[in-house]
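We begin with a single chain expressed as structure tokens, specifically the form predicted on its own.
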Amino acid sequence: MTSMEKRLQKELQAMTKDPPAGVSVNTNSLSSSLSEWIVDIEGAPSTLYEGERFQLGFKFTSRYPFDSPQVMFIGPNIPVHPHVYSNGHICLSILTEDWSPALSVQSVCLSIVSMLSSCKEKKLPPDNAIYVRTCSKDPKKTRWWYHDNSV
């Protein structure tokens, strides 16, 4: 078992034993190497997304946890949010330049739930149409500009 697989096995155990509220790993979706996960997220109570269900796709390279996972919303329900593009890409610094090996699937999920929960208005990013038309399929290849910490 590789070090990536050991780490992911440990994280999977933690996520299934004691998951954050509204977050669960779709264990039927796990690849045999644990390199791809689907995580189900439910909008937190008393927020704009209360009762809505979303899915996050996680892809891990063999360099995980030293390299961040690729994380994006997948499936038919992508949240309308100022930091989430209609193709599922998420503008969140911990997914790229602020990644640390101390972070985990659980901490990423908590950050995304928090980002959704603090949203005051459902709207797409202002550059959504251009970005979706011209971006790479891999959100990790995007050079994000982090200029809005209010959402």
Second form
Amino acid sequence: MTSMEKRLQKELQAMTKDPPAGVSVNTNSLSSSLSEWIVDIEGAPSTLYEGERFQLGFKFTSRYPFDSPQVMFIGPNIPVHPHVYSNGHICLSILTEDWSPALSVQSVCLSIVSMLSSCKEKKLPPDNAIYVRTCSKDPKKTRWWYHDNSV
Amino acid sequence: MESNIEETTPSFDPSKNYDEDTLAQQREIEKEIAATQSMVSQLYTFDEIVEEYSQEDAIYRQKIEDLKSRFKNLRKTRGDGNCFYRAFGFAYLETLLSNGKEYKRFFDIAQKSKDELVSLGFPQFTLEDFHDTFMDVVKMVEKPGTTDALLEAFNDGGLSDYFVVYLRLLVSGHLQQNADLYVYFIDGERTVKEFCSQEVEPMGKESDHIHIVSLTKALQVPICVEYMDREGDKCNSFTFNPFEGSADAADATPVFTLLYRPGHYDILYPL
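For comparison with the form predicted on its own, would you give the structure of this protein in the form predicted in complex with the partner chain?
Below: every chain and molecule of the assembly, starting with the one above.
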């Protein structure tokens, strides 16, 4: 087993045994090398997203956890949020610049749930139209500008 | 004239997205560095180092002469943003090879550090991997021996990078434990925790004074740094003394010396 598989195996165990509130790994989605996951998340109670269900797609390279995972919203329901583009790309610093090997699938999911929870108005990012038209398919190939930490 | 400029200068097209090209170029630079620089190098003499500077660069050449009068060799580290941690890790473990007493003291601190980090909220299962590998590398210097095996370990990404991650977590842990002290030394409107997750924990983020203070204090290891810049005609040395202000302050003899050239740390070996 490679060190990436060993690490992901451990993470999967922790996530299925003791999943954080509103987060569950879709175990049918796992590829045999564990390089792709789908995680179901629910909007937290008493937030704008209460009762909504979303899916996050995770992709890992063989350099994980040194390379950050590629993470984006997938499926029919993409949350309308100032940091989430309508193609599912997420502007969140821990997914690129501030990624650390000590973070995990779980901590990423929790950050995303909390990002949704602190939202005060459902609206698309201001540059959604041009971004979605011109961006790469891989959100990790975007040079994100992290300007607003309040949402 | 104007039309000429337009023909020869590639024009910026605001409807095009350049991110992918820019990032690809960054990856190329990183690959080039990884291919040409060892994570921790063999020993160099100062006669070899001085050749890196042109004849016209009198100030730096003079400072190399200054180093040559006090140090025998230099060991380079890879310029990947992790150089301080790698230089610290290698230089310190190398001294432990011939200092069993200090090894025991350090082993205990290192062993206990995992629970302290867990109590600060670092997730246990990610921490464990890094701590296990960190301790495996530490145990390599339990018995007196040569630096060959250590050098090999520090050039093996699977060990060396794990070791660096753990040192980063130790720095983060120390800063967070003493947040009330360090909060005044952090620039920008950031909490100590935010600073740690942005400037300490991610790989490749460079180290500043505050990172060095923190690591030397976390491990109680005094070190010296020789600063080589364009000011003056000699290098300025600075001792990071983790015992400052305590009764042990006097016996803070630096355990090893690093060389700082703008943006980069290497290891120095005294005559």
